[in-house]
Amino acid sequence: MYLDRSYSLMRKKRVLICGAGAAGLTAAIFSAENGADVTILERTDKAGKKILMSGGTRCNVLPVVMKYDDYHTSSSTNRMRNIFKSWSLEECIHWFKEDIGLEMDCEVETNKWFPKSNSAKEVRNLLVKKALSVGVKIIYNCALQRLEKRGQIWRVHSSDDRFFDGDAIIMATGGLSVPTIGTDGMGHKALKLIGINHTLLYAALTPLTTNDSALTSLSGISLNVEIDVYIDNKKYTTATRNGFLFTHRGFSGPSILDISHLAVTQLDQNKPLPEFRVNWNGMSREEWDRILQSEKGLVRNIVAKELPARLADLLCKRANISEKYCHELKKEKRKKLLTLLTQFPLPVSGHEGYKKAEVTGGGIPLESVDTSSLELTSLPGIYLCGEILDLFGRIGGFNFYWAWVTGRLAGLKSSISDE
């Protein structure tokens, strides 16, 4: 007994993480840093794949600022205060610069941080570095096939019939977002298993698609604009954000990822949809009645002062006054075009799902964790971060600031021996 007691005592404690993202070599530097022995399991032949492809490959690392309402979860939001109190942005922002050594840039108009190079590559590249120097070993083409609980042991089996035994176990499998990259929602699937439930699944961040021939005809175009979105006939909320973006297939841009998740958790339980009603610049139903009962020439000309040409194009002829003059308004026409400039109904039919989403929507519910420390309140030893969990930020470095909390607090505290 003598003998165990000691081994026990000069054994470091052994972490097991699943995912070499964001979270995972986050919480895989600071479990190490803390003391663990810790090994990262990654199911694909790269860490960090979705850190490379983030911010069109300049990975936005960070907001410039950020709020609670920034992120939507159905959880408790106490709970999700909780969490981010445990790092606050300016020591996330101190730690990116001064221990691993990535130069940023702060682009205060745009509220985000990208690094100084641009270079998403950079950012993986010195997580991975920072990891295996305080010893982390990472172990590629290893896919999480369940767990298992042996005695005091956390046991990981793969899909190659491999197994790895620790005293812990960090998930940060991510979702389902971009499948690409091998991200398959394992993670939630081996939670199940051991009776671990998630909320609803959905692809959150994601564009929109329409069957308007005539909005897509207008991809490419991109301007700011306000959009409403209506629930049972009433205003549930207002897109925060004025990037809009016309595509091929429909609508994307921060103002409609944003707000995408609440079209999808519609369509996706065969509920009617929310509507989103579109100001395309902003001025006011007033404003754009006195220019219209002001201004002399064609309405197009005018409304083409305001907004793009094809856009202004498609709203008069859809108001029937293609080659009217402003002076020939009749009253009724005016309301109608009015209307369309200032409470446009976006046809929304579907969306671009998983393969375009930014993240996940749903995942564990933050009540299946103790917030001080993410492990979980009813199988101890496992420990959650990042994406898995029910909560996801809007575009701009918000899910990026939640992977890093999140795998940091895990790291931290999976590493804290039990002796």
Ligand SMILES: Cc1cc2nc3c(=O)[nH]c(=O)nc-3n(C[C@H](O)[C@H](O)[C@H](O)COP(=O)(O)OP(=O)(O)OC[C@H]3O[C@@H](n4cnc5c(N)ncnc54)[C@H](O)[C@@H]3O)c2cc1C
The other form holds:
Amino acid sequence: MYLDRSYSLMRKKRVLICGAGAAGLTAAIFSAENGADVTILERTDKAGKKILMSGGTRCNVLPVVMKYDDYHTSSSTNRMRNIFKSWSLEECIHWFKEDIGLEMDCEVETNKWFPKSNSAKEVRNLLVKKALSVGVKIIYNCALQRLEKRGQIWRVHSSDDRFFDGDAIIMATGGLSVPTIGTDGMGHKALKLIGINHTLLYAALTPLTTNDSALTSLSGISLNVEIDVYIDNKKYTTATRNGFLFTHRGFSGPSILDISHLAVTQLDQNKPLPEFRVNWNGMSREEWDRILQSEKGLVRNIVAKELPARLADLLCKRANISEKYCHELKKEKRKKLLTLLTQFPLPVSGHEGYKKAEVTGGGIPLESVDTSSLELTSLPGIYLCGEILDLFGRIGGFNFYWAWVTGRLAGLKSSISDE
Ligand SMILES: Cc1cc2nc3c(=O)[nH]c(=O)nc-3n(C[C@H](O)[C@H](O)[C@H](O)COP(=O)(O)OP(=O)(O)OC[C@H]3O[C@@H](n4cnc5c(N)ncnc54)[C@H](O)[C@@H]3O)c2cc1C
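Based on the form predicted on its own presented above, generate the structure block for the form predicted together with the named molecule.
Complete assembly follows, chain above in first position.
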């Protein structure tokens, strides 16, 4: 209590936040609630454009359970853990429900939290409302171009030749994904100009493409699959029983998006694409074999009992099986079909890049910040939060959780007065 009053007697700390996305809005709320005079500079005409498009406009606010291996970073995983420990999932859920006033429902089948209203707009609007209610000012159509240290203060120069002075700056400019809505890496560039380098950046959670027209003709079919990923003939990882979607250009759905960065990074380094081998319904080769050897019907019908009919047709065609009864299947053809059912070599030709990527892989290494405050160790007064940092999560609310956690930490710590 005594501390709080003594803060209010001091000059308010001026905190400038670049970017009014998920992380920037959260940082603004915590910073202003902690007594700072907060202004957000947002390059577009709206706050939280990515929140609006998230989760198919339903906004998957948070995951129900989180494990550290749901995240990818080339930085120290201990640093990542320290940052996450600053705010538990339960505390974050509580904040949304009690402080932000968002009613949420947990979707049991997918382990995801969504707003009860299924409206991403509600999430964005409540965050903006909360920020404004605690005194945050938002200046729209104002793009950070360059940062300059002037004595004790930091100056933000905008692209239209304005400048803004702050005692602390929070960089919440996001990554490079979906550049058409304002995120094109300008924040990374501004940091580079003052000596803060980022790791290799790459599109992540992006759909994969194919030149196989028979597969793109299955566009719209979705199912739960398992995908083994091989790099240099060695099994690298398995994406287990998760949504897979045929699109008119290739493949998408959580199972593909979660492993897409492996294709992106291989191609970016001029290396061969990984091999993606799909098991179409998670049944083992032995289980399928038992079915094919014991059933009496047409092969195609037996396969179509377990898989979408059009996919069953395609797999039978590729195994050169035409109108055959199971008992007529020669061993060689049965073996070929078993491989196509459980280890289908997905003919990936490329990816959709940043245009469709949900996030950016890589960023400012976690080694560059003090993990208890997210302040740059080499440039005190500058704090980082959200996607600009070297970390991304898989599909399921994990990326927003990172944005909320880091936004809160940067907001709280940037507002503490040094006086
Ligand atoms: C289609 C789509 C769906 C998604 N769905 C989900 C989901 O359901 N759940 C989930 O957890 N994650 C989801 N994500 C990922 C999630 O949106 C991001 O992880 C999250 O938005 C990152 O927050 P951020 O605040 O760091 O960056 P952003 O939300 O990208 O915000 C950055 C802000 O900075 C502004 N900006 C950029 N440059 C400048 C500059 N130079 N000056 C001033 N302002 C600048 C931008 O305009 C933007 O407002 C989705 C992403 C996409 C693209």
